[in-house]
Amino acid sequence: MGSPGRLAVLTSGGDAPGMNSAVWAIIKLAATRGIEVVGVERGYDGLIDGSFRDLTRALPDSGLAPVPGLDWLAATGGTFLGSSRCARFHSVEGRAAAGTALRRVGVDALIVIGGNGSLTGAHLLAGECEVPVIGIPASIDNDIGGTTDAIGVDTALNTIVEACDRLSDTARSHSRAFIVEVMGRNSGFLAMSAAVAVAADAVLLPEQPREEGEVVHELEMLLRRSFSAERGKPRVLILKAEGVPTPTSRLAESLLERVDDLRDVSIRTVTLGHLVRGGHPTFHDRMIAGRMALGAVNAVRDGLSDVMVSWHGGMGRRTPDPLVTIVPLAEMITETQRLRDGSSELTAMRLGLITQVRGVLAL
């Protein structure tokens, strides 16, 4: 294709801090290259319905600029374009309607910002529609194959760390144990990374499946050692990934029954939930959003399709930015499956590291 004249951008799936930063960077970068940008509202649902809004405008001197009133985007969480999980897009008919909507408004390329489900949808659309499609990974879960980092992960981790630090303050005042459940779906990355950062005493991960009775027994022994007269710890902090099947409340109840002989020791549970999704994006998330946006706009300019930009992923084609590569979406899908089933080298490396510090965490 020649130089694109009009570019569409959408955000899809779960929101992640930094999505707005990426959209803002795309708007500005495209405008300097003479490319109009339209936003798709409500993700793939809005794409099927043809819900577009102009994000650039023509200047009197023949250049392009962002439409007024968007200067706040880079500093805010969530996604101002809106998002959705679109069942209609799972069908060939739904994706055909999306392709028709793109052609109707003269879009020459589409950038999709989202997680592995959204990028899988981008792969399907790219194979069925003549409009080129580029993906940008954005998910707090950090479960997207082919990229070491995704937009939103760093902000989510900082939110978890701050919350755990606050809980530790009150736990130390009352000899309490806290079991803190964090988001991540089937990935334990957030729990694993935060556990080290906050000096947690234990972390429960879906990548290390164990029988519920074994987990309860191990945590009971941890509580007894930690609150013993010899050790005298003022608090115990246990992080649990939401992908671990045992409900957090049941885990706490089982532990309470087993340690009811420990005087002045209580157990509390906190589920951080969607709190972790919100907040102003950190420097790191704003930075990778901008650099991956640059890679995506350049990929559009170069006529690429059915690819995503990757951050420090160790695979794919190089770009002028040494930390940004171009990875085929088909390879992303394959590597994501390997992350899920545990056959990925990255998963093995992460679990190996957390195993090495397992005893350290409990000290």
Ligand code: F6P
Given for the second form:
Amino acid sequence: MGSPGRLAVLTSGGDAPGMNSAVWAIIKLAATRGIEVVGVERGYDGLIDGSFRDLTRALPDSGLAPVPGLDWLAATGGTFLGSSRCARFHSVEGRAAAGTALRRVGVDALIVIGGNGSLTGAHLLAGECEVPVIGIPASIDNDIGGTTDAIGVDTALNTIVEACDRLSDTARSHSRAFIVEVMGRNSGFLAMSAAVAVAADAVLLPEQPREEGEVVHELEMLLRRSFSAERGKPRVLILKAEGVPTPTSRLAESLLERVDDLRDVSIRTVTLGHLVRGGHPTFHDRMIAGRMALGAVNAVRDGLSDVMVSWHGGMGRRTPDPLVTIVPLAEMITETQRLRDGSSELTAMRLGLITQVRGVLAL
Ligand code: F6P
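Here we have the form predicted on its own; I need the corresponding form predicted in complex with ligand F6P.
Complete assembly follows, chain above in first position.
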């Protein structure tokens, strides 16, 4: 490939705070290198449908600049390009249509910003069409192999901390227990990372599957100890990851039945859900978005394909940025599977840490 003249960028899957910061950085970095940028609307759905919009325009002096009206992007949550969970992209026909659309619009590369499902799609597309594809990890779940951080995780954690602090204020006023469910379909990363920061009393994770009866018994003991006259805790906070199969409401009901004899104990449940996906990206998310965007634009310049830009991943090809490496998307897929099935050292390390502090949390 000669010097790239035009690249496309899309955001896919669950939105994550900092996606816009990454797109903004890509626009400015590409424009200063004389590369035009087109945005794909609604992720892979828009790619298949050929929904493109120009994100750069030519200046009278022959340079390039962002199209007007985007200067607010770096500081905003969500994704202004739109996103989708695209069933059509799962088929070879869907990806062939996407490849045709990319060729029709005349781009030299595609940058995909999204989670492990979106990046797996990017890997398949890279193998099936001639257009080079580069991935940038973004998902609040932090369940993408080969990168320590994905864009959006830090903001989500800060939102969880703020929400739990607020819930603790009201919980303490009534000596209540709260079960707070946080997102993470296949990953307990948000719950386990927030647990210490919010001084939770217990944390339930999909990576540590347990019998429902055993969990209820342990939580009953926790409530009895915590609200005893000797310990006199003002509130109990139980963090539960979405991926734990027992519904939060059932857990609360079972628990309430067990502590029926305790006077004045009440339990409330809160599902933070999508609340945690929105909001202005933190400094950290803006910073890693900008640095990974630089890695991605350089990867386009270097003619790479089928790779992901990684943050502090401890693997892959080095770049001038000491914390940014380039990891083959195939390795990202393998590492993601290992994160999930527990065979990854990272999962073992995280679970080891949380196991060590369980007793401390409960005290
Ligand atoms: O983006 C990941 C995630 O936030 C998961 O934690 C959650 O299960 C899922 O997205 C929710 O997806 P949707 O917005 O499609 O309901």
